[in-house]
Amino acid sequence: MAFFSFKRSAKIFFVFALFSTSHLVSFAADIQVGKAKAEVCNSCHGPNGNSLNPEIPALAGMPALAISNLLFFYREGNRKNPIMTPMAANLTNAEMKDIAAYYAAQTRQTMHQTSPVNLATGPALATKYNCTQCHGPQLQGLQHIPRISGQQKEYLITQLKGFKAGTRADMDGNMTSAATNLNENDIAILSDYLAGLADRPTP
């Protein structure tokens, strides 16, 4: 894909060093400045990053460099889409990370019920798919990996559908790899399974 050309593999490598490397930078993420920045975003996230919107992503309790990575993406047009671009297009760096430790900050509420069913297969799906590798044991994701758990349900299956089809920005081709396997009932199985995945209560 045209995703995958030097300019936009230097681009990436670009928003590693810049993010993942926070002792380097002067400024530290600031969650109130962020809650502030973050109140035109809540319009179509939910409150507080919680979705309300079954093909509107939930951003609460997404890993801080995910979030920040996505909206330089969106900002410099390596992923698109027609309102969230725009919204990117003026962000400075430093919004982009009080934005998203901010959302990081957050609690993720989950009131998808996933079926008995496909509750029950999931698991060994998430395995073979290898979903608890990249996103973590408990999907909440990982750095730069999004969190999945708790996810809206209509809005994993797109993206799972985009990613089978190559359709949808892969920043490192894992999830297009992942997805190629998957047929219509794994896809239906796995969203359902991972929007009802709500947070264990610490011991």
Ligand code: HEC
The other form holds:
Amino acid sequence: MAFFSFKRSAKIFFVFALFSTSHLVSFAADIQVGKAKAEVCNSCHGPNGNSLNPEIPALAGMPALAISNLLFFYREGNRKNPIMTPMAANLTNAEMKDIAAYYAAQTRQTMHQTSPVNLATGPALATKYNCTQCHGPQLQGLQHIPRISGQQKEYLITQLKGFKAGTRADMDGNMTSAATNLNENDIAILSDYLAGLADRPTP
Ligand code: HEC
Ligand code: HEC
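Rather than the form predicted alone that you just supplied, could I have the structure of the form predicted in complex with the ligand?
Once more the chain from above appears, this time first in line as the rest of the complex follows.
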């Protein structure tokens, strides 16, 4: 067990070393190259990464580092999924960075309408459980931490239940700890609240 944890943290260190300092030794990510590479991805992740499928996460407006890390975890097998594991298997680090830069530059849009009661109670829950502390004041993600505002509701519910159950891969255990305190009702309220938050409020 100790050996396993050591291996795991060594790999995580490698991820941060790879993606946070690589700008020192390589050229900046290319959004245009990323856009071309992401065409196949958008067939599932939606126009410009704004997913129209409740089970498939949106990628638009997610921090680039979060996206490239998530792809790296699929490729290296830390996070497993029958659809995404093969999709990430052949991507190089440079391709991941280009694709991530492209998605990070897109505007997050959502058609989701949060119920009035969850719109009123959601913000207090997000503060109480420190979601805003890690995912950012607008919940738009921060560096390696994924964006959760304007995310697909069903996807959010599945992930939060997965963290709580210990079945969703977690790079540092922080999110698993954060989810242990949530009950089913909290998860339902937070997911409905988060899903309705877009870059620009719907008029
Ligand atoms: C056939 C549909 C499909 C295609 C094509 C696809 N994805 Fe995915 N993607 C998914 C699904 C479903 C998930 C959620 C999987 C899970 O629960 O782990 C996902 C998850 C992801 C995630 C994790 C997002 C998060 O918020 O945790 C990233 C990043 C991602 N995909 C990027 C890509 C990229 C880049 C491509 C193209 C190279 C791509 N996907 C192609 C269906 C697809
Ligand atoms: C201590 C920091 C921390 C706190 C507090 C925290 N998170 Fe997270 N969260 C993370 C990190 C780090 C990840 C990325 C985990 C990974 O993919 O390995 C994450 C991932 C997630 C994901 C999956 C996103 C995706 O795209 O797959 C969801 C959903 C989420 N958090 C929701 C929440 C909610 C809701 C709260 C408040 C109840 C919360 N988080 C509190 C750090 C935190």
